[in-house]
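Next comes just one chain, in structure tokens: the form predicted alone.
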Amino acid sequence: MLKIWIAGSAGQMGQALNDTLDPLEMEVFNTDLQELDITRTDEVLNFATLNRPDVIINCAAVTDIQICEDEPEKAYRINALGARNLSIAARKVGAKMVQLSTDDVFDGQRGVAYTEFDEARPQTVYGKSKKAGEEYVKEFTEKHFIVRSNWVYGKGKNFVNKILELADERESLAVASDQFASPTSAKDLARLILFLIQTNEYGTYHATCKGVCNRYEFAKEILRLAGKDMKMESVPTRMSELSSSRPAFAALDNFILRIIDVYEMPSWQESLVEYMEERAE
């Protein structure tokens, strides 16, 4: 039975992994800040030595853009040093390491989707701290999977749930039409991760659902599937009520997945339908 340690298990990716994995095939160690602080090296090493996981999945992160800008030390401590500590632990016990990362490692300025071979040039503290986390993972463990995604939604705070919440409270909403990416279900991302960890296809992966849209188009589809009627205005990011300053064109090309031909992500529309149906149950 595969032994998996999910650090940051209370977040939307941690929950998605737990909802997706088969407990008959995998033994899971779930930790979040209350159980273990990944920024404390000795705590991390002791936990890994005691439990001897086969795989460590790092879902822990500070993802709020504004918090990262306001508290850069906190961002680097969790997003970079936390990843470093888990990587050191993975090497010590011979575990595979999964590091979740983001499109924010790119500047989003060139207008075409980024592949894994494009140069990372983060413009935000969040992006810079996540890139530093990636570098630590590469430095400290050979058996690693770095998985970058964007516009991830699942259980918890995210764009989809916020739109649905506001639809019950408001008559109108201004949504950005100048931010582009690929909405990605946390559950579909979890399925990919659980596939990868049973292979030796190590390296960096872009993993998003297929297709690209802007925030306004995404919001319209969310409301359509929910049967909600709310007036929406298409506006630039600076006039939007929901979108912080992010890379303008954050689409990722799942280039490696495509050329090794081992796994295909569904379209963002298919994934959203599945999520909305499950949410309505």
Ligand SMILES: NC(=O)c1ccc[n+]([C@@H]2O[C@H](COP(=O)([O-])OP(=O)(O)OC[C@H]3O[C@@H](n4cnc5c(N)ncnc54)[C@H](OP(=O)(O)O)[C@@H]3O)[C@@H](O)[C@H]2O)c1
Second form
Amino acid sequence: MLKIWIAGSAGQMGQALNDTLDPLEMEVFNTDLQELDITRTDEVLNFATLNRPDVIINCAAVTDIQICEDEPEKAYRINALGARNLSIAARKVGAKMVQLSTDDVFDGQRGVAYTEFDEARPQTVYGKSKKAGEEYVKEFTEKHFIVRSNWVYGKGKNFVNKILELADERESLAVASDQFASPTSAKDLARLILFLIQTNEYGTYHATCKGVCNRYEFAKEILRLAGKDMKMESVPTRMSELSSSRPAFAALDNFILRIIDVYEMPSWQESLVEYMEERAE
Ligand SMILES: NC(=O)c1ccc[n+]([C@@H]2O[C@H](COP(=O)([O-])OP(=O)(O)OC[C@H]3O[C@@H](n4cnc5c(N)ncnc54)[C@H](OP(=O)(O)O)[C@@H]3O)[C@@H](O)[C@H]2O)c1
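Form predicted alone already given; the form predicted together with this ligand follows:
Then the entire complex follows, led off by the chain already shown.
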């Protein structure tokens, strides 16, 4: 039975992995901040030595862009050094290492989807700290999967849940139509990760659902599927009521997945339908 350690297990991705994996096939060690702070090097090494996981999946992070800007030490401590600690632990026990990462490692200025071979040039503290995390993982482990995604939604705070919440409170909303990416359900990303860890296809992956849309189009589809009515205005980011400093064009090309031809992500629309159906249950 494969032994998996999910660090950051209470977050969106941690929960999605737990909801998706088969407990008859995998033994899971779940830890979040309360059980084990990934910035505590010795505790991380002790946990790995004691439990000897075959795979470590790092879902722990500070993902709030504003917190990262306001508290860069915290961002680097968790997003970079935390990833370093887990990868040192992975090397020590011979485990495979999965590092979740983001489109924010790119500057979002190109207007064309980024492949894994494009140069990362992060503009935000969040993006820079995640890139530093990727570099530590590459430095300390050979058997790694770095999985970059964007606009992830699952159980927790995310754009889909925010739109649905606002639809119950507001009559109208201004949403940016100049931010582009591929909405990706945490569950679909979890399925891909659970597939990858059973292979030896190590390296960096872009993993988003197929298709690209802007925030306004995404919000409209969320409301349509929920059967909710709210007047929506398509505006530039600076006038958006849900503004964000994320890269303007954050689309990722799943280039490696495509050329090794072993796994295909669903379209963002299909994925959203599944999420909305499960949410309604
Ligand atoms: N969400 C997205 O759109 C998106 C897109 C691309 C990539 N990603 C990446 O995917 C990964 C998971 O994202 P997510 O959306 O699941 O994030 P999330 O919901 O914010 O979950 C992160 C979890 O990590 C925990 N954590 C924070 N500091 C920790 C520490 N020092 N030690 C242990 N646990 C700690 C958090 O606890 P607290 O809540 O108590 O802080 C939270 O439970 C991250 O690496 C993120 O960069 C996310």
